[in-house]
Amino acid sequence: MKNTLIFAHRGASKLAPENTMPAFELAQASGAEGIETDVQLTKDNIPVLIHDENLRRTTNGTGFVQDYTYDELSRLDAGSWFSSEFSNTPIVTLDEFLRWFKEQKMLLNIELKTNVIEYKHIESIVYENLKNRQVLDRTVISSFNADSLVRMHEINPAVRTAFLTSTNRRDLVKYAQSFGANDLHVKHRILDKKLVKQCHRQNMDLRVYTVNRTGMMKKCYKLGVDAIFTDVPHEALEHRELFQKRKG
C-alpha cells in the first residue's frame, strides 16, 4: 500500500495565517508533499488565493475580493488576525505563490471558488497561469461547482480535476466520473472503507479534508486513502511515521 500523502491545507494554517507565503514556506520547511489553496479572481481579473469571498475574517478590509482591483487589495494586512507576528503579510496573487512553488518539489491542489460566485473565465485565467508557470502536471483542479470541473475539462482534457463535496450519496464515484472528474475529495466525515474501494478500482485518487485530529489522520492512513488536507502538516507526517513503524 503507497503512502497517504500530507497536503498542507491553505498551507500550514495552524501556525502562519492561512493562504500567505508564511503558512506555505513553513509547510514546504514541514516535509507537507502538497499545498492546498484557494483562488478567486479581483476586479480586474488577477486571480489571487484567499479562502473566503468577503475580506473580512482574514484581512483587514470589508467587502468582497471581486470588488477590488488587485492594487486595492494589495496594501491590505491579511496577517494581524492571526498574530502580530505577521503583520502587513499581504494577499498573495495566484502568479506570485507559483513562482516560488516551481521551484519546489511539491504537488499543488487549487481550489476554484465557484460555488458562492461564478467568476467568469476563473477557469481559463488559473490555467494560463499554472501553464506558463510549467506546473500543470503537479496539479489538481478542485471545486464544489461541477460546472467548473466541465469548463477546465474542455479547455484541457488531460488537467487533473477533483469533485470537492461534503455530501454523501451512493452513487458519488459515478456522479463525478458523469462531469469528468478525475478524483474525488471528501470531508472526513462520509470516509468509509466501501468508498475507498470503489474509488480505487475507478482509478480515482480519494484525498478527504479537513484532517487534523489524530484519531482521524490514523483512520485515513488505515484505509489508504490517497491523501489527506490537515492544517497541521508537521503533526500529520509525524503520526504517519509513527503508523508506518507500528504497521511494519
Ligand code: G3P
Given for the second form:
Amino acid sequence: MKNTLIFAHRGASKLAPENTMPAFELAQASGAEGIETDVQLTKDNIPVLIHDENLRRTTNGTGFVQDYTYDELSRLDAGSWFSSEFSNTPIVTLDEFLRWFKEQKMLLNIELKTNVIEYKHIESIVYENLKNRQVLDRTVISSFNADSLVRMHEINPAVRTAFLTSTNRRDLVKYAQSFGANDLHVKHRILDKKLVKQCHRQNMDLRVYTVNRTGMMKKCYKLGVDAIFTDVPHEALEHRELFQKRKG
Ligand code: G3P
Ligand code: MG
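Structure of the form predicted together with SN-glycerol-3-phosphate (previous: the form predicted alone):
Now the full complex is given, and it begins with the chain already shown.
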C-alpha cells in the first residue's frame, strides 16, 4: 500500500491565516508533501488565493473579490482576523505564490472556486499561469463545478483534474469519469472502503478533505486513501509515522 500523502489545506491554516504566504511557508516547513489552495478572480482578472467569494471573513475589507481590482485588494489586511501577529499580511496572487512554490519540492492542488460564481475564463487564466511557471506536472486542478473541469480538459487534456464533492451517490466514480475527472476529492463524511476500492480499480486517486481529527486520519491511512487535506499537517505527519511504525 502506498503512503497517504499530506496536503496542507489552505496552507498550514491552523497555525497562520489561511491561503497566505505564512501559511504556505509553514506547510512547507512541516514536511507536508502538498499544498491545497483556493482561487478566485478579481475585477481585472487576476487570480488570487482566497477561499470565500466575499472579503468579510478573512480580510478587513467588505464586498466581493470580483468587484475589486487587484491593486485595491493588495492594500487589504488578510492576517489580523487570525491574529495580530499576522497583521498586514496581504492577499497573494496565484502568480506570486507560484514564484515561491516553483522552488519547493511539493505537490499542488488548485481548487477553482467556481461553484458560487462562474468566473469567466478562470480556467484558461489559471492554466496559463501554471504553464508559465512550469508546475503543471505536479498540479491537480479540482472544482465542485464539473463544467470547470470540462473546460480545463478542453484547454489541455493532459492537465490532471479532480471532481470535488461532499455528497455520495452510488455511481460517484462513473459520474466523475463522465466529465473526464482523473481523480476524486471527497468530504471525509462519505469515505468508505468501497469508495477507495472503486477509485483504485479505475486508476483514480482518492483524496479526502478536511481531515483534522486523529480518528479520521487513522481511518484514511488504514484504508489507503491517496492523500488527505488537513489544516494541521504537522499532526497528520506525526500520526502517519506512528501508523507506519505500528504496521511495520
Ligand atoms: O479542496 C478540498 C477542500 O478545500 C474543499 O472545500 O470549502 O475547504 O475549499 P473548501
Ligand atoms: Mg479548498
